[in-house]
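Next up: a single chain in structure tokens, the form predicted alone.
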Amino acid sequence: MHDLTFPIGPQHPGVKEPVFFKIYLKGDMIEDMEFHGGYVHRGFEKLLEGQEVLKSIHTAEKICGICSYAHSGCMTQAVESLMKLNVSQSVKMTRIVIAELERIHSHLLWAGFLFHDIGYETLFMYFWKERSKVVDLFEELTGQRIHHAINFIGTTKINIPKKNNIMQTLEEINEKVKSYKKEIINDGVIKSRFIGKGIISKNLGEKYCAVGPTARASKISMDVRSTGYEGYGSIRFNPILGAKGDSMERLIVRLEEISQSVGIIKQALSLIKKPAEKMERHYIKRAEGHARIEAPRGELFYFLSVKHNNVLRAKIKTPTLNNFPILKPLIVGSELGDLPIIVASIDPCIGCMERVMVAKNGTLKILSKKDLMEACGYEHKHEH
């Protein structure tokens, strides 16, 4: 018998993403939990259908405001894969610079929100101060602060000038992040809130197919960049792994990845030897292709089917789709006050993740929540 049923979301100050948790409490301990979504589905896969290929690349970028380039880059690689198009090293390195800047930006933004969740507003402001420097670099390099729209098929619209202040700015950010890390690992309040909270063992992470920093914090060596896509084969780096798998380890892995990204950008800049090629017009009669990249949150996968230069079908699998289901075994058995930290520690992005489901039986039918649960054989454990 539960003492209290406690609702959190879909709008709640302790959980930034628009999701709904139904919590069953015994005292202040969480005995069970139900999750409900569907609050921010925007139909992007359907929106991409029928679009001209080049336009679809820029549409995909609007899926997320934090990892916008990751979606654009993955879509571009999917198109280039189905065309079997070779891209120059300078273009690949330019894309790596933007992708790693976005990784730094994403990790800084997430860290700020994480400390906001425990009321540590000073670190929140410090991390966002460094994040604003990255956004300024984006504006300087691409003309845009959030959605950069630099990708064309086979090339980019930008050339990074030989004389730039990228590394100077990144070294400043790196030194600041190192000093914040020292504060974090020595602060008693932070340690009490993060250490031992939401532990993902290596076996549990592999069972749920966790990806990105969430997986690497549990000693799962899962980093798509290691496959060498988009020029990463010319870059020297090793995935950063943790062992403890708790909320603190997931934080430390991301902070160390910021330093790693600074080193990757330095290597990429040194390999840009000539300007990007001019854009050429391409026509795709009929083809299918796919791509997978390491977005800031983990593996991002695109499948693309093209007919007469228009997108016939697009299928997108985002990192949160892998990482979000693991929350239930982390939350059940924990204290209610730890829930915001555990949820935030996996860095979910519900807007990226949510999809619509249709059933074809003569006519198209959009499934209601009740229809979906029945189709999946879901039975409510609790009376509502």
The other form holds:
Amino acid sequence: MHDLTFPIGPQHPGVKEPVFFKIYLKGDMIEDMEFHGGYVHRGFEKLLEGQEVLKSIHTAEKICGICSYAHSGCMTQAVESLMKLNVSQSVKMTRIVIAELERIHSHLLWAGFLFHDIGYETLFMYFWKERSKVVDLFEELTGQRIHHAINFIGTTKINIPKKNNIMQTLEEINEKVKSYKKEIINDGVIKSRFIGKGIISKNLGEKYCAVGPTARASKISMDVRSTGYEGYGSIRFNPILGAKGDSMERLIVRLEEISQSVGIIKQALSLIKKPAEKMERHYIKRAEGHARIEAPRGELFYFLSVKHNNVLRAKIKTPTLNNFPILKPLIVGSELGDLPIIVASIDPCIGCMERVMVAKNGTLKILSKKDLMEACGYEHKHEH
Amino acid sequence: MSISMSINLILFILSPVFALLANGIFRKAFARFQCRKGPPIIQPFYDMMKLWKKKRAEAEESKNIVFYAGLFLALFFLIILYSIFFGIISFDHDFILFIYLLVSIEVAIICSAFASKNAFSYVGSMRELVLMIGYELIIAFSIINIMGVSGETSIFSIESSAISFPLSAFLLFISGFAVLRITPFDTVNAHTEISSGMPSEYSGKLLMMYYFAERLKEFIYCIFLSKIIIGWNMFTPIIAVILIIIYALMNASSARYSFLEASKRLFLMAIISFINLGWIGL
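Can you return the structure of this protein in the form predicted in complex with the partner chain rather than the form predicted alone?
To see the whole picture, the full complex is given below, headed by that same chain.
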């Protein structure tokens, strides 16, 4: 029997986005919890339907403010896959540079939030100071700090100049991150807060289909970049794997991935030989395609169906959709003070994840493939 | 009235101003350690004025006599505490009352927070109640030790320095982390866990009173610690400012312990301070 029902959210300093955890406390220990979502549903999948493909790339970018390029990149890749379009090496490498810069930006921002959750405001400030350097780089390269809008079908809007300060800035950031990592590993208080907290074993991670750094910290070799999409085949790198799967491991994996991304950007910059070429507008009569990429938080999947150059259906699966259900077994049985750490350690993005299910008259019905296709406006025998 | 008595009376009257300035120095130093510019030193005055003008908004369940009286009682106890410390009221063995008052201030605020029937205040009060047993025991044992070693009978008349009782002074410094709600012992008002805990239900003037009581408590503790370190002389305020800056540095350079970890460590230190009583042969 619990002592107190404790509300965390929908507006709470411990959770950075509108999400509600109903916590049943026994003393300071969490006996049970319920999750209530639906506070930040924005209906992006519906919004994309009917939009022109070129416009939909920029709409998709607005899904997330942290991994905005990942959404735009995945959408572009899905369009290029359904068009069976070959993209030049230079364009691919330019995209890799921006994608990896975004990974560095996302991990730095996340690390800052994690330390904010344990009251270490100084490290929060220091990580965000480094993060602002990456955002400055974005501004120099793309003209935009958050939503870069550089992707077009088969090409990019920008050309990375030969003389740039990318590597110089990134080396500075890398050195700082390494020194912070050294401090973190040796700090007794941080160790007491992170080590052994929110352990995701390899089995548990596989059972819940965890993705991204959350999975890799549990020794699950799950990195979409290893498949060699979008030019990653030309880049030498190995996924960084943790062992214990606790919050500390997830932090270390992300910090090491920052160094890894610096290495990837260095290789990608050396492979940019010529500027991106201009592409003509294409007409897509009817086609379906999909793409999956490694966003900063994990695997991002886009399914796209296009008819007469307009999006007929877009299905987006964000990494948080995989990682979020794993929270309940981690939170139940832990201390109340550990909840923000455990939630933050999987780096959730609620705004990307929220979906709405409409149950008419409160009745449940099992739909066949045929029913689903009819509901989605598909013809039974359509061209592929 | 003697000159020293007049000076003490002036200090007593001006102490709220000093308390708010001390908080301003703390915030400025804390910001500087984080490579931030930070607020001006007089920012706490602006904060108080702003809260004074704000309207109150409490839940219907919170509107009860204990909720309101707790804060007034805490401020009343603080006035008596300051009176003893600055020698306005002075009598033999006043250190016992000094210890009682330190506890009473916290208990009054805890009762008020409990009466608010707010879940965050409730958990914050529970945490404070447990931690208080730890750090108030440290303070009580250390003060008894200091009074015993120095041979004084009044807090106001302590003239010895920390060299005579180093461990007690050190333990008082450590318990200051819990009194001033500084990392790693700031679990009571951990905003990312319990939305700052006890003051969750206060608003407007009540919130101003809460912050004012907290600032007064922090200031008296720093001055008391300073007095313990070098005695009562012209360097006491300077040492108090240095202590505030050290606490700001510690706040900037550490994460927060979990509630259980903080409790364990404070109770361990309480045991050490109890053993330390052996110095005076108790």
